[in-house]
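Listed next as structure tokens is one chain, alone, in the form predicted on its own.
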Amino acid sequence: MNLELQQFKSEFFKALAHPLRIRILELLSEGDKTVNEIQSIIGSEGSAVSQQLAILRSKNVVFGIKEGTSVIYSLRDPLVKDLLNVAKQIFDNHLVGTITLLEHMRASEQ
């Protein structure tokens, strides 16, 4: 069971391992969107957004519902939004630590 969970986590984080996929997930955490809406907000080519959405779909991170000629994408699990927020907090903590280290280095040089 533990190995299965580790494998799931590994595959899940691989699905997140691209800046454009992260940006797409951030947008979807704000609400459901079509490919065109995502493209318009990101300012990226349709093929790039579609490729990244395909990866996120294949890893069951997002899903799409066809509505007319459009597909509306949503997060499969709303906890992804929490995960993105935690990742930002970790980044902020890292940044604060780096700034503090630089301040101490500069202070010791004087």
Second form
2 protein chains.
Amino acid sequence: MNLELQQFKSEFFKALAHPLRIRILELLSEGDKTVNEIQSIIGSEGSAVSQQLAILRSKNVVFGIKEGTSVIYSLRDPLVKDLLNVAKQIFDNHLVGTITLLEHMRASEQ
Amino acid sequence: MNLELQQFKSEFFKALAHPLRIRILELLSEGDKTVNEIQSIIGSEGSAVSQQLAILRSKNVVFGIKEGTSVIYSLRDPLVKDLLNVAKQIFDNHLVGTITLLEHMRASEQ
DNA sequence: TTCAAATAATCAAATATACGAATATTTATC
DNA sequence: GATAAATATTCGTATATTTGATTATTTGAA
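Alt. form predicted in complex with the DNA, vs. the form predicted on its own above:
Okay, now the whole complex, with that chain kicking things off.
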């Protein structure tokens, strides 16, 4: 496997390795939004949202288009939504696995 | 969306945000392996591989089973392979997008 | 006991995060 | 044109976390 793909992947996953950035990407999965909208929905400082968007921009995960005083942000690739969904499935499987494990432990206690 | 899922996702993506750990996960996507096998294939120091496996273990991405003097590692969830594939698709789309952009720039030069 | 395989511990350097202040751009009003 | 408001970004700084290399320790087999 080539190094460029590996480098891309690690940078890409770094972009996703932060709660606020995940939240932003999930909002953008539902549709384009201004910084102001994102910050209102999330209830975060404007500069915090702007900074995280800057990181997402620099790793080519999102892009922004200026509209008057606002900037409208979009996912660069809709597959990001799919990726977040796979991660959710993994989480769900993880939960199921944990519950199953507890049940087995409980059963072997009796 | 609940905080536990968000926390899980960010921790999970942190686990993936490192080249060596990605490489390890890709090898494990192809089948279970000992630390020694992984280190031979990758050509890394044994302690480096072991350290990264410890991180993957701590975030419940992989698990190891002791077999004599060796430990055989497995993905905890095969969906990790799917996730890496989606990331590869995003990379490919990114490349296509970059090439298309260069072509447009080239075309508008003439 | 020795050896191989794996893991844990340690430490310094590098990188990321979090927060508030400062700055830049656009629009509307006078 | 000047000014204020709205929107967004960048900067500066302190703190936290991760990375990478090295060494020490543990475990199991012979």
